[in-house]
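For reference, the chain that follows is the form predicted alone, supplied as structure tokens.
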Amino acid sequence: MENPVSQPAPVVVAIDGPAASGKSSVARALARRLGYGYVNSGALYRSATWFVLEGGLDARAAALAAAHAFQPTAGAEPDPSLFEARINAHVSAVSSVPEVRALLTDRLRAVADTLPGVVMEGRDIGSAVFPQTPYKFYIDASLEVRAQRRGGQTGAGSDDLQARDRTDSTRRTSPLIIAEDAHVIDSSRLTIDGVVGEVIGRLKLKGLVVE
């Protein structure tokens, strides 16, 4: 009997950061960058929120919802209504759940399975959803900088940048924190064309062959 091929495993660029860093920005223009599949964690954890909101869902039955629903393609963009001020200032809550992120961690690892090569966003991509890839960035701004961002966001509700940080870096499961062998990047005063040449720079110090 013969023995089953191996398939590789797929290429996993992890981008991690807080609210408004910049992030989304980077991931997008890496993905086209490396012709890789772009998927934003974020989208799911808030469009479980939008399902606690709108159906009075608990939140594991929202994320269990979500994640069936939750279809990333290439460059897939979230859609406005799930970064509304209502989203906002519950999203760090049912994100905090961890039956929910045990159930879209696995659901964010099957994605990434269909892919070659993936760039994936969020807050925990490098330290909890993909702690083996060698490709981990933390991308951060000031709070000044990440306030201003957040506010020329078309669509964008306000946000408690200082609430949504304390909430994130302090729930048990899964909180944001940079994983030990991450390249922080500091975005304050760069373009996003300069911290994705910065990516690619330590991506190819890495060994990754970036045409």
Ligand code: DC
Contents of the next structure:
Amino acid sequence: MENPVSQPAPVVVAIDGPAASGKSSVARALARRLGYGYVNSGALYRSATWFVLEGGLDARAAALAAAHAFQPTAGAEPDPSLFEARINAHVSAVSSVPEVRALLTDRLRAVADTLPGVVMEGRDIGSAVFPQTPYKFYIDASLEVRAQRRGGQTGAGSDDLQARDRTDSTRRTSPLIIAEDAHVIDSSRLTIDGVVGEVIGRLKLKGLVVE
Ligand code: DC
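Having gone through the form predicted alone, I am curious about the other one (the form predicted together with the ligand); can you provide its structure?
Okay, now the whole complex, with that chain kicking things off.
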């Protein structure tokens, strides 16, 4: 048997944090700045929820369908329909099903494997999907600022941020936590560029070559 060609592991920058903390804007801008791929893992969980509500599938089948349909491209915006109120209201429950998490975690790892570098945002990227990456960030903001940010998002339906955070932080499988080795940034008073600048500074300190 031939030796398998060993592929270098992708560089993964993990951006986690609570709902509407500004993760997506930061992750997208950071990916552009680094020339990496951008993956919004929340979009994958939202898509699974869409398949439950719209397609009438059970959670496992919905996760399989979402994983199959997921085609992230650099900088792509998730479909606005994934931010409707009914998705916001059910996504945390669907995301707390262990089988859903296992399937979608596999898909996220497989997607990263196709890229030389990736900025991936979510809830458990640094703690569970890529615990081995040295580049972990937890982006927070006050509830007031997060509510304002969600309110300013075009097409976003009503969204009970506190309820989602509670469910996401207390589920048994890979809850939202601050990974031990994550760098925490409170973005309440920072611009997107300000947060990206802080992240880049930290990445350089950790030895990542940033052109
Ligand atoms: O990032 P977002 O708010 O669009 O994510 C929507 C939901 O998806 C979030 O409330 C919980 C779930 N999610 C998750 O459980 N794990 C992730 N890595 C990303 C999102």
